[in-house]
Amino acid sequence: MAHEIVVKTKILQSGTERAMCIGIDNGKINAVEKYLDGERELHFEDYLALPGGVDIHTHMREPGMTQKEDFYTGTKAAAFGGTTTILDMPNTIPSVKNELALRDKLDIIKNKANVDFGLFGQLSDIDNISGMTNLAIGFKLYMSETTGASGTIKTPLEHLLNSDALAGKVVTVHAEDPRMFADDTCDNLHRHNLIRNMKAEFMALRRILAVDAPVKLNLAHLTTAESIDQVKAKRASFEITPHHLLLHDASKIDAMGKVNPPLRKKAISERLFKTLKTGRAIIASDHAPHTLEEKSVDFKDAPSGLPGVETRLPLMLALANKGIIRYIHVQDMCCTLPAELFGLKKGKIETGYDADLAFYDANNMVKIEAENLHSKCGWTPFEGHHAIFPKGVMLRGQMIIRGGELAIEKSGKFLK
């Protein structure tokens, strides 16, 4: 039979790249083949077809804090970066702690987005969980004070994760003990680092990991390797930033760099390789843009946070394309992984998958340049770092970026 749409490409097979033909009908996977018919054909023989990326981390700071980015353009940096799927987060104005503030923010948001998008609920309040899980695909457990959120929980940890309604959810958890923190002035990275330290990580991690309930713990933005081996132990899922890979406390870029939990020395980011050289981590973006003014103040009245959900995958492909990491790796912990954790049917170019697919020259690496970026925001931590963009990306079978331009506009669909 004739499919609706049959795009010719590569694609990774057990780690190989392999000429194919992609079948798509309503939007979904019907075939993976060496030869297919297809009523409308798309050629992308000489590109590299990656599964849409899904990143289950960001902020698009809508509503409330929409001179740092809003939901349409930070979707538009999603798609031109690769990214087909989002999970916002609930520090928002106002936090989204209840239902009535979930329904709010879905209501200013559902249709402004260029890809698919689920969004989480806050956990401080018991109370509050029951009315949000029928929207809420997550919820997100602040145990320290962050930007757009003070770390306040009013239930206690083992009651607050024991909540029936709960049962089965994925809890993504901010892990930083704020009683390990220094009392020191916080005026440039490495001070920064000495302040919301190391082992501020390991005692936050120390004490959820204890807590025995029937939920997916998912940690958040792991800074380091022993941090990652007690995740593992427990058999929790977990995620590493780009930012905390490739950064570090000597970076020459100021407040840019300034985010929670803090960039570490060189020698304990690149011991997070070992993991990612594994590819059973999840690489989460942890988007959270700032204007160029907020960042420009004195360091230790700057906001933290950076943006990153653009770059997220071309900065992985880059690595790739360097033989320091494997490209299937690329795609199981951009793509594949995050979105099993909540049970999306994307991630994978297999049958019954959403047709989310984008397409790369994986020899075609350049620098980055923030003024060829999307974010409102305007400026990126990784200027001059190698990156793979790429040259075109589809969204349940439309194509929404092509030709270097959004082709599509709002296409993007709400999931629970």
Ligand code: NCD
Contents of the next structure:
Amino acid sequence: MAHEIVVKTKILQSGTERAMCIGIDNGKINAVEKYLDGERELHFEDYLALPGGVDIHTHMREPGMTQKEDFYTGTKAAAFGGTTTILDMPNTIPSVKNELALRDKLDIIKNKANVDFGLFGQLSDIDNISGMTNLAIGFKLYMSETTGASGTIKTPLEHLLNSDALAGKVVTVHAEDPRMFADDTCDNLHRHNLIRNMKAEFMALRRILAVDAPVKLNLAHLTTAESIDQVKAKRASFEITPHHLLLHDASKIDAMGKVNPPLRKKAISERLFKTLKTGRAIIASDHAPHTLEEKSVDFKDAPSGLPGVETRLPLMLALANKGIIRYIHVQDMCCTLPAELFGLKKGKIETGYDADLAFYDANNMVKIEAENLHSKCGWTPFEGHHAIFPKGVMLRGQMIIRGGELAIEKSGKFLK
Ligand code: NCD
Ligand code: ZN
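We have the form predicted on its own; now please give the form predicted together with this ligand.
Up next: the whole complex, starting with the chain shown before.
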């Protein structure tokens, strides 16, 4: 039987590139074989296909801060970076702490997404959790104040995480303990790191990992190899961002590099980098755009956060191309593991999975330039870094990026 679509391309199998046919029916992968018949054939023989990327930590800023980003532009940026699924954080305005706010947010954004998306609820008051569980793909816990989130929890931590409504759910934790923060003037990246220091991360991790609760704990944006050891010992999952791997507190990017948790010393980021060799981390962008105007004030007054949804996978692929990390680990860390954590049938090129694919010419390494990116914020902390962007992107069987254009708009679907 001929498939609706057959894509002829190269995929990674057991870590090596193989020429294969991907048979697609009804937006799903229905066969992966050496030879397949299709009513339509797509020719990507010279390209490496990876599953569409899954970025489980983004801030798309809608509603409330659409001067920075909106759901349309943020998800367009994702698509151009080979990412076909994003999960959006709850620190929008109003913050998503109850069912009403979640429903309102979904109503506002649901027809604007260019890639598939899920929404986080924010943990604050135990009485508000059960109203959100039907719609929220996961929950966010802020242990300290950060841009757009107060860090106040209305219910004690142990009690909150043992709420029946949370059983089996992913709880992504922003782990910084504000009691460790130093009182100093935050006037450069070095000082920002000293104030929101690594000890604050270690102490918060110790606190959250000691809680006994039937949730899937996921630790966001870990910045040190020691933090990862702490988390692995408790078998929790964790995220690492490209900026904590590739930038540091002496990078010459001023407030563009101001982010929570802060960029660390170069030696710390290099040791963090070495942990990638096991391929067990989830790479998430923490895409947190602010406008250039907002970032151009005095360093101490600039908001924390930087964009990264479009550059996340392309930066990792450039590292693979240089032989610094393995392609299969890029696929695992950017696609497969994040999808698995949330139980999504995405992130793998296998029968039964959504036909989300991105096609890369691994020899087409370019330098990142903000003017070629698609976030509304218009800047990147990775200017000049090497990256490999996709030539084409498919979302559930439809080519959404083709010939350098967004070929199909707003076809993103809500994931609960
Ligand atoms: C994030 C933002 O701007 O929304 N900022 C940041 O520095 N990461 C908030 C957050 O996730 O801490
Ligand atoms: Zn974040």
